[in-house]
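Here's a solo chain for you in structure tokens, the form predicted on its own.
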Amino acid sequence: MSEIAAALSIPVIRHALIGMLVAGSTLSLLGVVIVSLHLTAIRFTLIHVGLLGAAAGLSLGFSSTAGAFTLVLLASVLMGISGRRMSISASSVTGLFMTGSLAGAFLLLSRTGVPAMEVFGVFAGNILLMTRVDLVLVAVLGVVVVAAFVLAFREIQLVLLDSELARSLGVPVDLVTSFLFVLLGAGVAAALRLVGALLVDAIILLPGIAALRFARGLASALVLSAFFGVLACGGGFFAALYFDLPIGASAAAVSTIILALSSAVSAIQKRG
């Protein structure tokens, strides 16, 4: 325990812990949206977009993470708008952006000579590189996510439950859906910075899936998702410090265990 306390006395370690806890308690709420709207493929799409953004960022003289963050956020806006205005299904939109981004990334790599390993470094992530500015940005995003669910709870609940019913009740379904796409994009972009593309699910998706095993409504799903997100991020972080493991991978392992246990408990409850 003294070793963990000593580690937490280092500013970069404290920043990483706070960033993980903030992300776990707020970005995990987006997992409920992903599952409810059947958008599980969207995170793969945005990860591929992040790859293109990383390549573009390096070719323009910026960092790979800055390029990935910017393009993921922009793509989420375009995905929401294109699906609404062009009447394209969510699966078609995600497929379009996924394939196009991957093709664009490799074409850009072949033409610019940017080292491929630097571009693919966005998949790894490194939360220990989080600065105070990064921490503030994650905190602001977390506040925006929570505020969105609080201020537009009824509208979001109706859209997730039945979009046609929501539309008949006067809910601006297209606007709400587009805004949710933007939040998802921002959440994935932030998670890229925290744990890398390959472990985005540990923060965003898995806590939401686990929460929906027990939730009786949107409110309880959000509370449980935040709880599981904090448990995964906090547990993974301290396990990484204690056993000298990679923080992102440790958080992903804990998140996986939580989902497995929740699935088992849910199955037992249904049999009983």
Second form
Amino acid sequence: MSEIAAALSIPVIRHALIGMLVAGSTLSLLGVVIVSLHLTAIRFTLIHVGLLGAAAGLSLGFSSTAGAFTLVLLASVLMGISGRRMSISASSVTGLFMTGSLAGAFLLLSRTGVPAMEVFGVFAGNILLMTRVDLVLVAVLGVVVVAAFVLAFREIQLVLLDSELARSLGVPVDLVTSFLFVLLGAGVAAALRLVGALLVDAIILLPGIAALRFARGLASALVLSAFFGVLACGGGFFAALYFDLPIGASAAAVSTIILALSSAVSAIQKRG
Amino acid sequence: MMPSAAVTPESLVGVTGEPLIRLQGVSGGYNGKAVLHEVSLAVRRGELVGIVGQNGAGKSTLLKILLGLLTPMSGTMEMFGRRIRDAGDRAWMQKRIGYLAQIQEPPAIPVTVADTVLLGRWGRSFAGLRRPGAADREVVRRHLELTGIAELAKRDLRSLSGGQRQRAALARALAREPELLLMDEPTTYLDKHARNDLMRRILDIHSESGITMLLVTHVELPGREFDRVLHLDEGLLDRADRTDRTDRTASDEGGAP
Ligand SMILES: Nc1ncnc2c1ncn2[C@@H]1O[C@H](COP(=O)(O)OP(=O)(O)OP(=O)(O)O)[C@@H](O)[C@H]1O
Ligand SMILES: [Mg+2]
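Having seen the form predicted on its own, please provide the structure of the form predicted in complex with its partner chain.
Every chain and every other molecule in the complex is listed next, the one we just looked at coming first.
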């Protein structure tokens, strides 16, 4: 235990912990949005666009984070605008983006000779390289996500439940949807920074899915998501310190276990 | 019978009650292609009006125009005595309308029946930081009772049968305490028993509340219970006075005179 206390006295490790806790408690709320608006294909696309952005950032010699944020935000704004039409052809668009982005990323990286370790960082995250600026950015994003759900709770609930009904009541559905898309984009980019492209779902999606197994409404789904998110990120962090594991992978493992357990528990509940 | 081929708002001159809906020569459709052709329609306050038409006739399109979800391609639209031209007008009118959509898809996330009914009041008594209050819960409770689903209040909407979901949607539309209730095929997908039961409730609620109601469907309506039943055929609205309380025999199909 004293080893952990000693580790936490190192600023880099403290930053990592704070970053993981903030992300776990806030970005995890976006999973509920992904599930209810059927955006699993879209979030996949965003992850790959983020990869391309990170590769471009590395190749051009500035930060991978800036590259990922720029491209992912751009893509999510575009998707938000084209909204409805996107979902119709979602699978073909996803295939296009996914393969195209990956191909572009690998070509860029090999052409410009980015060191393999940095490339690995993009895929698996490199949370111990979090700067104070990164941390502030994640925190600001977290506040915006939570504020959005607090300020427009009923509007978001209506859009997630039934967008046609929402429209007929006068809810600015397109505005709400576009905003959720942008939040999702920013959330994916931030998670990419923390745990890497391959493990984004551990923060963004899995806690939400687990929460929806038990929730009785949107409010409880959000609270449970945040709880599972913190459990995954915090638990993963300390497990990583204790067993000397990579933080991202450890958090993803805990997240997976939470989802598996909650699926099992809810299956038993349904039968009983 | 009047000799005019189509109902015009002028046909209501001399009839008591202000027109709540007043469409004149309204065309509407999708992607620049008209589905409704110069429809004129007037509905007075307190009326119960049915519109019957085949699949694809444009019934849902007409309701979408009345709801402000679709902007007319031509013609004029007056609702509750106000010309509807821009987004501000539409928002103003949407506060006064309750809507029962054609299909009630079970949602992707959990919501209790009571909560979904409460959402019908969005824009009336709460929005954004203005939260629903005790008065809203009371309105919800009353309408759950009115539609006969009080015992389902705490159930997840997704666990309801189609007929129960339809009643929840009706309760939600009514909980808005609207001046005008628009219903799109409210009974079509229900079995005979549930259909009769829901229609009975709608008729009772109309006679007790006096809310103006417009119901569209492709199945036969109990014409004698309605003030008027109109026919929509390929985007053309047929004369209004063919089926009303003084002429109960002509509820079947037929051409213009
Ligand atoms: N979103 C849309 N985009 C393009 N065309 C549409 C759209 N919605 C409806 N249409 C077309 O408009 C016509 C009228 O459709 P509408 O849904 O109004 O018919 P309806 O009378 O409600 O039919 P039903 O009894 O099947 O509900 C149909 O030919 C339909 O194909
Ligand atoms: Mg229809």
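Heads up, when I say rigid core I mean the largest set of C-alphas that superpose within 1.5 Å between the two forms. None of these values were measured; they are calculated from a predicted model. Residue numbers count along the first chain shown, from 1.
The Cα position of A54 differs by 2 Å or more between the two forms after fitting on the rigid core. With the core superposed, S178 shows a C-alpha displacement below 2 Å between the two forms.
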